[in-house]
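The chain below stands alone and is given in structure tokens; this is the form predicted on its own.
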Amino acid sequence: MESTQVIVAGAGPVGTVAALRLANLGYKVILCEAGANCAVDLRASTFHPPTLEMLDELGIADTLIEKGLKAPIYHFRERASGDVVEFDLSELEGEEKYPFRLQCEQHVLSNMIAEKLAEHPNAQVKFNHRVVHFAQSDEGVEVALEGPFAVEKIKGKYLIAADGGNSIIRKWLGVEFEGFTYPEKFLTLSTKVELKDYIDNLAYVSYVSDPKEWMVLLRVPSVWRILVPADESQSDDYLLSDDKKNQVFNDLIGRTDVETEHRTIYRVHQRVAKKFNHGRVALVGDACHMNNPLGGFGMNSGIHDAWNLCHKIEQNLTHGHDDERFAMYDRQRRPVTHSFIQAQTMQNKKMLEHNPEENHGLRLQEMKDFRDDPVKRKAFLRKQAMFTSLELERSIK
């Protein structure tokens, strides 16, 4: 039977981070994926400042920047008005190494990741095997991966489910996932029209308030991103028809002749698993959270978990396991995720959904004052870019 150290389930950004992380600090990894490479997935785009810092640590952070587009300012735009909100990143200059965004596809990272492990002395990437089965003990945990021709199977130390929201690993440990499910839809529909050029000012991250359709415009290196919500009552085929794009467009810049690169639904869900480590066995990124994508912090919390899962790995594989070690992870990780990711996604929602009973006017004058308040706008830029999430984090002992 093969063995290694650490087995990580899924090649998306956060298990690929985990991955790259442990081996660099010189333990032996296996990571495995179901699928026959690093996914193709249009929802993350955004990667904030401390997730650059933990890439710049791995060495990838410059190359990365080099494939994406620094977005220090982003906007809260009301569509009928069209009165701007802006908030700029740079005003962390000198206080924090990357005072930006960076817009760029999340299979950017995984893929350029699953590379480096590909040739790296500490590192095996399986594509194409799946997670079948698992048991644990007290010495370690036995994975079973189906590969193409055989079922395969690994012991090793720890296995971290980074498997995604339909984690298989979360349902076999038989943990509860709470929360809810949206009842509408998530259309994002990406085109390579210049969308400055038809709308002033825009900047490369625009929430877009409205009463009648609410947006988010995001710009990364080949294309405009443009995600609207849909009435769950609607077809998928009428969402994903030309009817409907021609709509959005319309509506958005006064044209219908556009060309769309991908038209893609979502469901999207707020939901938190009940208990983030087990045993041996320790859930990352969407396979222990999931949140509607308004703020871009569902893939860099998800890394923010791997940072810090693999912390305490490397203590247990260092000075022998501790269960406590896994229970911290817990304790830090899933407080950060209710009271930071899930509640400023939520509240970003309702900021856009311009619903009256929401005390839409209430939420936007709030908005302003953070933007004319220096010491308001600070806290508020902080937290926006994470830094916030990460201090409360390493308070938690």
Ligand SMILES: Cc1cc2nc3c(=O)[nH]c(=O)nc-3n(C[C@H](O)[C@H](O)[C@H](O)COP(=O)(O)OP(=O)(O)OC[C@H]3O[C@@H](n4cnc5c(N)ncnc54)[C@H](O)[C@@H]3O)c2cc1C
Contents of the next structure:
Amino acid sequence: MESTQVIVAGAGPVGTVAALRLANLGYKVILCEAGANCAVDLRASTFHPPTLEMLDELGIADTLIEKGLKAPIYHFRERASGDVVEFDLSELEGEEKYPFRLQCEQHVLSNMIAEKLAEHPNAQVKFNHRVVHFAQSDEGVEVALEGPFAVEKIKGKYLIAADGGNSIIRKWLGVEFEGFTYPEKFLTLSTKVELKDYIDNLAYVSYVSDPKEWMVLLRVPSVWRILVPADESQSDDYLLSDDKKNQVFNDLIGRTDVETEHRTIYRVHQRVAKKFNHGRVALVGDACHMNNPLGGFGMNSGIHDAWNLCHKIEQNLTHGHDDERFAMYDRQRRPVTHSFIQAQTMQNKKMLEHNPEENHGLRLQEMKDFRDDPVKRKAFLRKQAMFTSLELERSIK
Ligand SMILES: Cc1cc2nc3c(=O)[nH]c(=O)nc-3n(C[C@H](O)[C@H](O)[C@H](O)COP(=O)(O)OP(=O)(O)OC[C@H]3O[C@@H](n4cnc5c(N)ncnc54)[C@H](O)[C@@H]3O)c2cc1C
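Pass me the form predicted in complex with the named molecule as well; I've looked at the form predicted on its own already.
Now the complete complex, all chains and molecules, led by this one.
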């Protein structure tokens, strides 16, 4: 039976980062991906500054930055009044290495890393290999992979489950995925039409608040992306139709002749696994937490999970397995997921949708207070850029 030190399930952004981190640290890794390649889908597009620092340690930040757009400024806008509350990460210049968000599609990262791993002496990438079963003992894990023509078994010391929101590994472990699914769907449309020609002072990242139809406007190198909520009673056929597309663009820029590059519907969840580590298996990324995309925290926090976990695995592979050390991954990352990622994304959604239980005027005023007070502004910038959540993680011993 083929044997390695670490098996990673799933070649999304989180699994690929985990695999490259361990391979660079000198450990043998096999990355198994069910698909024929890294999925090219339009999900995450924002990389926060601490994530870029991690990618820099992997030696890939510069190349990613060349492929993306630097976005130091982001806006909270009021759709009806046009009121804009601006935040500018350039204020962290001299304090942090990357004082901007990077706007770039997540598949650019996964594909770039998969190419590096294919050449890496410590790594092997197995596309078209789905994890279908695993068993673990005190010594390690044995994983069954369904390939195109046969089921093969491999063994390793650890299994990292980066197999996404539907994680079969989480389900086998019987771990509860506590939380809820939003009743509404989220529709994303993308277009090559330059929205800056129609909307004054439009930042690459804009959260637009409105009681009727809030939205997020995001620039990536090839397109503008528009994310709007959609009532659950509206059928998928209608949401993907020209009628819906025309309504969105007519309301936004007064045009119904806009061509779209993509139209995608997402169901959105706020869920966290009850435990992130289980014997020799650990869950990372969407496999152990999902949240709404308002703030751009899902993939970023998954990469932060992988970073933390790889450190524990490195220590265990060097000094011998220690349950306590492995469990520290759960102790550090799970509270951060609850207190920051879940809490902040839910708060961001309430801010945008004028939630009736909230006083929107007060929330807006609070945002303006953050903007106008240098101390509060710096704290807000650092929190939204995810520095604060990493500080919290490191403070947990
Ligand atoms: C509209 C939208 C916008 C978003 N924007 C942002 C953003 O700006 N910033 C941000 O940080 N996050 C964002 N997110 C969230 C982000 O997309 C996810 O958090 C991220 O993709 C999670 O990465 P992952 O690697 O954990 O999982 P995934 O990207 O889902 O990858 C899982 C991989 O595992 C593979 N797989 C599944 N089962 C198996 C198996 N049994 N065996 C082997 N392989 C398997 C899958 O094929 C897939 O390749 C957004 C999400 C949505 C829906």
